[in-house]
Amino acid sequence: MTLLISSITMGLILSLLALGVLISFRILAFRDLTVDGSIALGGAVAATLLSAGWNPWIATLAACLAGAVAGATTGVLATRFSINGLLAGILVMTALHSVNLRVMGKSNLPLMKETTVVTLAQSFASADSRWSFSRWEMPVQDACVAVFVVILISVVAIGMLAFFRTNLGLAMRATGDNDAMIRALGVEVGWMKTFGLALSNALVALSGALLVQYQGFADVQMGIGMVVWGFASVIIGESLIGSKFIGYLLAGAVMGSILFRLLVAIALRWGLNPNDLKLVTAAFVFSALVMPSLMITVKKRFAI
């Protein structure tokens, strides 16, 4: 039961990454690779400030702002300097590796006795209290953390849904659908893309900040392959939901992240070598990409 709750909690934390990728990948139609660097940046900033004794909420907010700056930098490179979007993301991601090392001062920074948002959530229950349900048993502290993360993700998702229904949010969605049309209506496309990438990477950095507080350490390599995780979560969510409505897309990204994390946890539970985790992740992404078209082909053949 503890493994299940921890896997769901981790999936929920990483769903913020999926929501950020959803903005860049689906809303803006921008293939942003800054994600690998901005999630580690969020974790590095949060861990460094927490180690210095900062309030955990302020440290988490600072991590979001740092991620927004990273995303805005990618947007400026792509729109103002006419650099290919993929290349702009790679440039910023590469630079962030050194930035993260500078921020932390070393490659790994543990959070041993620091007060974090996770420890604040755990403080609502005693360390030895446990819940029992039939044959299942789990610490109440784990449940408190899971509830806290559920509430946070719900607030973020509802806020995003409300934002994308505003004039600014609709303009951002139109920018990804048809930038020529929205430019003709007087919207500054470059600014809109930059703002969207800043918002996307702020969510990614928030995911990184919560992740290091949940794991208890920050590592400069923690962002490797995370963009693949985000793409997989979005694609799996779209396959589950089967709708292009923005509310369903947001819910699908969260569901896809949880399901993806559960699949990884099951693979590890069945004896998967941790060294093969990235290979299995790539296999899951491949399956998520191929499965929708395969299902359509099967339906057509059966219809015939």
The other form holds:
Amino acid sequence: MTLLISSITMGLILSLLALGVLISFRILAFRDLTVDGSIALGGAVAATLLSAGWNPWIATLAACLAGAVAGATTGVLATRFSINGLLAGILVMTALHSVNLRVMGKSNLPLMKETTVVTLAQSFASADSRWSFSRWEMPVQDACVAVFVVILISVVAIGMLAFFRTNLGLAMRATGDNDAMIRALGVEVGWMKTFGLALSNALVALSGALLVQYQGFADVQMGIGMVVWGFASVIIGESLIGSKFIGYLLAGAVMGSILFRLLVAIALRWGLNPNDLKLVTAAFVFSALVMPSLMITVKKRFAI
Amino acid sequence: MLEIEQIRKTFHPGTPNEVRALQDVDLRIEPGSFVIVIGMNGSGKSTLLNAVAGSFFVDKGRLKLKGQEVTLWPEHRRSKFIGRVFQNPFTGTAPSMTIAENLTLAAKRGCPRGLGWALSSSTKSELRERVYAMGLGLEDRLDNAIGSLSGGQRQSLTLLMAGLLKPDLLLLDEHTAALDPKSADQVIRLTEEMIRRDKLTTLMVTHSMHQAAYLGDRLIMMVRGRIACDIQGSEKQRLKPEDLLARFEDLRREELLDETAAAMLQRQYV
Ligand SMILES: Nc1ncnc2c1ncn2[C@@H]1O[C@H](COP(=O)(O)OP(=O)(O)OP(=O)(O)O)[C@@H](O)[C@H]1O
Ligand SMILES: [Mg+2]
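To complete the pair, please output the form predicted in complex with its partner chain; the form predicted on its own was given just before.
Entire complex below, previous chain first.
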């Protein structure tokens, strides 16, 4: 039970990453690799500020802002300097590795007695109170954290849903869908992409900040492969929901993230070597990317 | 309305594939006139429209719209004045967004876009009316993705989007060329209606001699990046497709003559 709830909580925290990736990957059609750096940046900023005694909400917000700046940098490189989008992301991601080390001052920063948003959520219950369902038993504090994260994700998702129905949000979606068209309607595509990437990476950094507070430590390596996790969640979500409408996409990304995290927990339980996890994830995303076109080819073969 | 002064555009200058797409083109278009542009493939018709819309900056010369110099304005800024329909039905609409969403995007052409609600119920009923007035039967499908429509339907909607805010200048680049004859006729009918009703200043490129002869009140023919003839007023009113074909034939002969003359000169002097 504890394992289940912690996997779900983890999946929820990482669903912010998935929502961020959804903005860049699906809405802007921009393959943004900044993510690996900005999730660690969010973690680094939050952990550093927390251990300096800052209010956890402000520390978390600061992490978001840092992520937004990182995303905007990628946007500026890609649109103002016309660098290939993938390369722009790689450049910023690489630079962020040094930035994160600078921010933290070392490669690993534990959070011991600091007040974090997670300890604030836990403080709604006493440390030794437990819920039990027949054979299962779980600390109430874990449930408090899960509920807190659910509320937070709901607020973010509803905010995004509302944003994508405003004039600005609609223009952002059109930027990814058909940039020639939206340019002819008076939108500066470069600015819109930069703004979208800032938004996307702010969410990713928020995910990193929460992750750090949940795990109780920040590590410069924590971002490695995260962008692929984001892709995986978005892709799973799409196949679960099967609709291109924006509300469904958002719900799908969250569900995809949770499901993916559960799959990982099950695989590890069944004896998957944790060291192989990233390889398996990459293989999964690869097959999800090629499967649709492969299916079409196969169908054509059999049709003839 | 539109003043084009001596504009020039060369693609890939100084390389073997240098193309002089526009060579010192001069053109003045009065408000409310409907100008047809014809010419052979590669004669620079699209380049002319792109230069006006701001898809690129011209190498030389000046462009004025509504009395304002716009030569160095980027495309998104000029869109305040310009409505556009492209040759490819896929270029004018965002396929994964709904009909209503595409139309609201167009309803904000050239305006700043803020956090206001894009599709309030009043906007939606207004849009429904506009779509209903086109008579395509799409008014009940406003929430369908535009990608699910046929090319003709998409092009009609693009036309509606371009004309939604009564643009000061409407640019149509062979907007019926990719459609089947029936849809093309329908789109042309809608185009004519809209231009007449809203008195839109229009620049329309076409390959159809029929359209060229019977539509518009002025016709320009482009040859190798230049305006080769400009027919207006009563002469345009009397113009028949046969006359245009005859003119085309003349021009081709002249060009052929040019080429053989050049070949002769080369043989003699090289
Ligand atoms: N972006 C570009 N880059 C390089 N060359 C270009 C570009 N756009 C147009 N050209 C060239 O400029 C010349 C004029 O092209 P343009 O598209 O204006 O012709 P057109 O009159 O519209 O022809 P068509 O009837 O085939 O549409 C052509 O030789 C074309 O190859
Ligand atoms: Mg053309």
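For the two forms, the rigid core is made up of the largest set of C-alpha atoms that agree within 1.5 Å on superposition. Numbering follows the first chain given and starts at 1. All figures in this text were calculated on a predicted structure; none of them were measured in a lab.
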item	value
C-alpha of residue 285 off by 2 Å or more between these two forms on rigid core	yes
